[in-house]
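Take a look at this single chain, the form predicted on its own, given in structure tokens.
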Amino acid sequence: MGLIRLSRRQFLQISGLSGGSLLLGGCGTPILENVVGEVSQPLNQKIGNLLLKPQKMVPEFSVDDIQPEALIVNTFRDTPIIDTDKYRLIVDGEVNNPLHLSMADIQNLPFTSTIIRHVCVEGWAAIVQWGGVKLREIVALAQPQSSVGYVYFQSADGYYSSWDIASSLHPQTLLAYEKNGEPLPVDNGAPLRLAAPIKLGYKQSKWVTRITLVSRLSRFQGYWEDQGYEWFAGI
């Protein structure tokens, strides 16, 4: 896509994330419950531990593998018209440095491509490349307090649900702006979308809008996970 990829540091750098911050503050107030915790540390040992903790992998899988045509568009309202300009991503909740990045601020982060199948709960499957930014990389940023415990993903649909921590850290899952190497469609989530290998489609929101950690998960889990759907959803 013709763009520079920048380092963590790099990125801390320009952004001005270490001092006075150009993303920092200006996020709102959390509407999630429970979302109140002690400031620490600025990343929390359990959270430090698991982003160095050799997780376990899900094989992929190679180029000549992708199904382009197997991937389903599954809706939960209309699709959402969404101004890629005026996007901003916000990460809130129990973190020392709230966010609000822009589609540009996301991309300069360092770039992960991965192949691998995505399951839906309906019984049907494809093997799909999804390239983005490793969530782990956006809340490391965030800088989350030690009462984390939980993410909370809310879409630009209404539709919202949430994982735990561990899950949210793992090295293959992505927030995704590309699909078998061209730009997002908006059909399947674009600007940015969740893409893992460890859990069911429904899991895996599409435009995503808002991200919030939290230490515990209010009575709202997640739209079909209200309806009776299982949480954890793991494959």
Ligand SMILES: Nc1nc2c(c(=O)[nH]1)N[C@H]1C(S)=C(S)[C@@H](COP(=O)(O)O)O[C@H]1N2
Given for the second form:
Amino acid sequence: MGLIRLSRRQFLQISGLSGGSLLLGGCGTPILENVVGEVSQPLNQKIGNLLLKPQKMVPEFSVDDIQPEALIVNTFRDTPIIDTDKYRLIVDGEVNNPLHLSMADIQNLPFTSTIIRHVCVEGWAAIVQWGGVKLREIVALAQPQSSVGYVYFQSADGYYSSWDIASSLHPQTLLAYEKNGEPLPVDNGAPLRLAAPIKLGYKQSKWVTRITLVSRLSRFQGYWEDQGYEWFAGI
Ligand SMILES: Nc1nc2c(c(=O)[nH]1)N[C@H]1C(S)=C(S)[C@@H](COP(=O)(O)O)O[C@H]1N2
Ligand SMILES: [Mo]
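Switch from the form predicted on its own to the form predicted in complex with the named molecule and give that structure.
Now the full complex is given, and it begins with the chain already shown.
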């Protein structure tokens, strides 16, 4: 598989990061400096192409369509207790730049908001506004290796799921920390959850604590997936 070498400017372009977004205020973590300082890091061409290629966008709804009461809390266990100040999102696996991000780090990345339909296989749906950071921003910061094809998400309640890399890099796939314009309620996955219009509800992991980029799936593919629910779960 061919590798491409990117200049600092090209990296910023394909990762969708503007120069201005590269300063993480207040946290003193030099992770972003590492990203831009090491210009010779090869970036996976497949992943590079996915980041460059316009993926098909799912039409979004308007603010008037939001159904604040329709989103039913659906959790296989109790809501986990997370101290947001101590919370760190780990991004690891087949990456050149593993990450350890506080919520402040994450909230300093470009903010995106999207109004989409959440669809649960149990027979309900809700139009919700989610606000947060595109997952692709965080994946790009971690500098995935050319081998990466899948992404595992681990949650604080023991839940887990896995996604294909293309869906993970879709521009409407967010790590959300806001719901309907307010801070994300803890029952809906605070401090950080997945939110994307391209996959069913059980792929939208709440309380995400660890994102691991891998080349192959193991026999564990997800809490519901391992009990027979479809793995890709596209909508
Ligand atoms: N960590 C975790 N994430 C999870 C679940 C869960 O039990 N634990 N349930 C999934 C299912 S089946 C659905 S429909 C949505 C529900 O999200 P909500 O509780 O914010 O409505 O969360 C998904 N993510
Ligand atoms: Mo669900």
